[in-house]
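One chain is shown next in structure tokens, namely the form predicted alone.
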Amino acid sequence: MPNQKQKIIIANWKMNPASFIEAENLLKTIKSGIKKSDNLKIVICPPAVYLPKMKPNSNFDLGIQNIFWEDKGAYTGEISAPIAKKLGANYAIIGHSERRIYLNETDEMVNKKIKAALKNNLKPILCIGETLEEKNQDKTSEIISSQLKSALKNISKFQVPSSKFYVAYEPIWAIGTGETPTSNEVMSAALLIRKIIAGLYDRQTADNLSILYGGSVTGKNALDFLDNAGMNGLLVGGASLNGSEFARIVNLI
């Protein structure tokens, strides 16, 4: 069943700690706080400045929160995959809401981008989710099909495998807010992309994959989400910037 297999927690420092010495603090306070697990990864996506200072090791890896769609050329101000890699990342958070309001960042730009991060060995980690005004108007699983449907566009099953390839529902409204979706709410949600992905693909795939989700997530309710909805990991935000807290998280699985 897909809820037995590996969890993937996931941090996402955004445009956080101001420095690389808090950032060091910070890490340094989720490894000693987190207990050695087999059945659990645990991935770092700290602001890309602090990637090569940041050493992996057996109990977390390293991820980017966002990459262009070219190799190279000229695009001030962007980090291509390749360098990426180069840089110690092995996962790319894609599509977050946050660049999808801030910066326009469309479905199509996703899917370029998804398509870059596979091409390059990166595990892109999609993010998809409705906002509060979708969410009033019952467009939610429009909206997540959009989504999803336009991100995986000339995209195969076999380069989406389940230990390459992650999908991260995070209702727009539930980010930084601290309201979150009921347990039944993000199970319905992660049946919709399953079935989405089947039709697409096939029903192995759909179940193979891991769905993750993201949005308030805190030590109080993250068991709800693994556990209730079933999901095979989190992408957490703000607890992520509390070194305790994430070591609290973590240790629930």
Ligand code: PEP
The other form holds:
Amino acid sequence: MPNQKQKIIIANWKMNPASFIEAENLLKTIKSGIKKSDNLKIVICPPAVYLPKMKPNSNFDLGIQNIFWEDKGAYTGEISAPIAKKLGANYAIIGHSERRIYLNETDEMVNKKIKAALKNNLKPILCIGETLEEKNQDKTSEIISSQLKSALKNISKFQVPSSKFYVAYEPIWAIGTGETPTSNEVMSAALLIRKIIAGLYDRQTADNLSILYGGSVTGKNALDFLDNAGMNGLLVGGASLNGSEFARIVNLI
Ligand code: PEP
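With the form predicted alone in hand, show me what the form predicted in complex with phosphoenolpyruvate (PEP) looks like.
Below is the entire complex, every chain and molecule, led by the chain shown above.
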């Protein structure tokens, strides 16, 4: 049953904090605030330059917020999956809406990045979700379906076992806005994601997939998504920059 899987909480620090000293302090507050739970995986995704100094322990693992699809070469400013691994990352957020919006990242690029991550043993956290305009036009299912299918194009089910691949449903209109979908809406999105995965692969792969919710998660609403919407985890942006708030979310599990 998907709900009984180990829960995963991912902190996406985005382009914050402004210095490594602040990052260290934030990490200290998080570490001292969280109670241990065997049924939980915490992944911190700081700005990539902080990764080598972050020293993961049994309580948390590290992720990168983006990778490039080639392993090496003349790609100024990019970070490859092998470099991300060497920096200490075991997870990679791929296809975040901020990158799709500000950097024109396409579904095709997302697909190439997922392949690069899987090839290099980085666990992709694929972000998908609709804009407010698309939601208002009743296009949520269409968007989820096309983003998910494109992202997984020419990727076999053996490459995406449940321990190595995550999907985060992140409605763009909920990111950083304080607005959130209802638990029913999130549950419907997750059901659709499982249906698509079952169609692409099989029922078992779909059942085993961990699906996360992301978008204005706080200590107040986190349980609604975990318990009522039955999500397997959360992707937390803004609230992960407040160490005690992030610990509060983690301690709900
Ligand atoms: C995100 O950027 O992935 C995110 C979920 O942000 P926030 O929690 O701030 O909405």
